[in-house]
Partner chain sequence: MSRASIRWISGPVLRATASGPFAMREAVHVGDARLLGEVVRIDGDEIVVQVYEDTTGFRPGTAVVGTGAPLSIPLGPGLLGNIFDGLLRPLAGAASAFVHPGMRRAEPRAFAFVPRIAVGDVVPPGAILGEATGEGIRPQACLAPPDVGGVALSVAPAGELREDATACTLRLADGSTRELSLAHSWPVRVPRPVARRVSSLTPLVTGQRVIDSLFPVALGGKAAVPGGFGTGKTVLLEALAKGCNADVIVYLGCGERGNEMAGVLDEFPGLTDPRTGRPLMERTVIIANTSNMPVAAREASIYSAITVAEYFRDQGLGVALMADSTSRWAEALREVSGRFGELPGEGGYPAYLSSRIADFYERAAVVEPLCGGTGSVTVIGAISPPSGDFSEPVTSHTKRYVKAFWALDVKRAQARFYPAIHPLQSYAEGAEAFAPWWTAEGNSEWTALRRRFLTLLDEEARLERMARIIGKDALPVRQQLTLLCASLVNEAFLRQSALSEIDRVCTPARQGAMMRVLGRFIELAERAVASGTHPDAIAALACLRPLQRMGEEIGDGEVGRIAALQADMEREFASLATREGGGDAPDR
Amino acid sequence: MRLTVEGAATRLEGPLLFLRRTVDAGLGDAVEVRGADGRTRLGRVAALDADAMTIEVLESTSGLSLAGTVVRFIGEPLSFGLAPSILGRVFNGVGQPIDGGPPVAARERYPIDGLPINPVARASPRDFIETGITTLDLMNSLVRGQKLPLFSGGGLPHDRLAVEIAGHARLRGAAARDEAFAIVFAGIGVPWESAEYFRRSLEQGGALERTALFLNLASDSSTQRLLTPRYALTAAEYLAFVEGRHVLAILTDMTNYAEALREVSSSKGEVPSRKGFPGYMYSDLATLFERAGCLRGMGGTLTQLSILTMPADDIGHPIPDLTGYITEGQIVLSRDLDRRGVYPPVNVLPSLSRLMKDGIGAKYTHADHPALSAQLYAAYARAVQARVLASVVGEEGLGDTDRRYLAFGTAFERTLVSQTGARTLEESMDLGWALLTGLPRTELTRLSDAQIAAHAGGGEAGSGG
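Which structure does this chain take on its own in the form predicted on its own, if you write just that chain?
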């Protein structure tokens, strides 16, 4: 039932419109706000009490005044009209096409807050997604149905990395059909230049045709920023659980989302928690991240790769801290590697994919993949320790084995971490095996004798050292 209210506005503060409560409405219900300027703006009910209600206006409130403001209550939550034709389209933060094409001929409409999922219906994530990035595929494998964040910092090349993953990500094996895989890419609070970079790169790389692109600009309303990931994930859920596709949802930058959450919370007068963020930020983020997964009896899966920039590179900041509690690992970018010209500057030691063991091995990738990854981790950790020792006693004061680890660490960063184009998993594994031939055979404790003989048995590694 649609109701129209006029003359009830009492205050306008940023993107929030405060009304006297004269009608019954539900929390989260959609509204249309028409100002004296004749322009209609989309909004939703953000807060309710006995005497007042707060409306989040999802578009610019410039030109909106209290006098003459009319609010029309739709009587249902915000929803998104969806069809398979959303692939190849570009939308703004609230699901409106901005690519010059026609409106989406919707087959279904779904609430943007998602449909409730029975935890018993969830299946354990399995199967490997190849991203073309060696430090992910070989060292921190992404598994279908996983939620894996990427922790970056201001000025680091996470936008470039996100576009490359979107362009190169693919399924392997029997599931590797073009129509079975789709990308949902959401830019949240990004500058216009970044939005154009996303659009242009995906189009030129040929990935846009399998992608639904959502772009929320930094100049857009902060309340709209709160809805962008919800519209994007609603599209991803439709493609995964209705159309049966395997969907990779890339969300960047979740820090902009959290900052908008803090801004809107402060405007509502809510009591702040750590660093001014609302105390419910953990549960709010969980409502987004937990929309990833696999469901029993469903052919599709929804995988999330969420990118956030750590303020002041502080991994203990509330945003990455709470994100790490919800998600299944993290990929960490290193400013030091970036300064040394290593791209992508992924620091593999603090990075972790908790579900990697469930998506690699003989059934999903290669039988030697787990052992090779473990050996490379161990060797690189030892190389970092050798660097610390060398900074104290000098390289000439190190033993032969430690000097070999120093050389391994440099080669690991320059040839395996650093890359200029996409690599298949097989190419990444070949690089890993080649690096291990530079270490004494007695140091390869994570490999079996058969693996050493087959892949790392020649040269110095085979001589024992």
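The block above covers the form predicted on its own; next, return the form predicted together with the partner chain.
Excluded here are partners and other molecules; the one chain stands alone.
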């Protein structure tokens, strides 16, 4: 059903266009709205009445008028025509090629909203991905099919970190990347420099021909930002679950997405919830983040690495807060570490990988990996406490144990968190064991005697006694 309606518009209000109901369209059907200015805008049917319909225009409505507005009904919800040839291509925020190449010869069209994955059809993600970053591999391991965002702030090196992870990520022991890997990059309201940085880095890494880029630049329509991740994830799902590839989807910056959500919600006159964001933001973000995982009996996987910048570095702000409740953990970057020249400035304490427990240990990485990571966490948390104590009473006022923790904390940040090149998991673990030898044995409560004897050296045995 492709029907064109002209002259039926009765009212324009914010992003909403009201029409007399002259065609039998269904709820959610896609439309193309062409104004007298000749521009075509995407939209969808948002409400239907016996004799009127409401169209939500998904791009800017400025320039539209009642007379001369032509609405073309597509007859089905917004969809994206896909084929393996999307790799190596650059699209705008609504899936149209902008690299000067020919249109994609679609094998099949997929609705961009997707469908929830049946939990029964999911396979538990267990394949440990070595990223070369110690604070991830050793402390917050990433597994295939996980959704793990970077919580960052303006001016922090999240782009560089994301590029490094994308460039190095591979299964353990694999010398090179899996042939079946692919990257889907969605720039949501990002500045041109940022988009260009990603494009150039992927090109230098030789990954560009395996990447589909979706770019909604900061200068593009903000309403369109709501569609960009949906087009990108539809492409990612297609590559993973139809073409059987191991897809890494990088979405940046989700804060811009949430801001656009707030903007559109308020222009629709909806009741705002926390900080003016709509009450359904949790469900809405979930429809994006949940589009990741592994399916039973399916070769491909979809791993999500999104970046969001915490407004005012506040992890309690609704955007990072709701995201943290949906994603399988978070990697938090710290301005303090960045200022001290630690790269990558990952603050491990608030960072977490929920699926780590399923992908590490004897069967997957190393039998002592879980205990080592837990011990490093416990020790670093104590070191941070000692630091607070020292800032008030001075280092001299601390007991011997606390002083050792203080030294541990500094060494932890300088040698384990900070790194210049990629490390193997074994190198990361060796660094961890070496750091623990600086602590009294009675403090190593997360390690068994056998683990201490095997790795943390006997030198400190019984220290304090």
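Definition used throughout: the rigid core is the maximal C-alpha set that superposes within 1.5 Å between two forms. These numbers come from a predicted model, not from an experiment. Numbering follows the first chain given and starts at 1.
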Does Ala312 count as moved between the two forms, where moved means a C-alpha shift of 2 angstroms or more after fitting the rigid core? no
Is it true that Asp253 shifts between the two forms by 2 Å or more at the Cα, once the core is aligned? no
Superposing on the rigid core, does the Cα of Glu395 end up 2 Å or more away between the two forms? yes
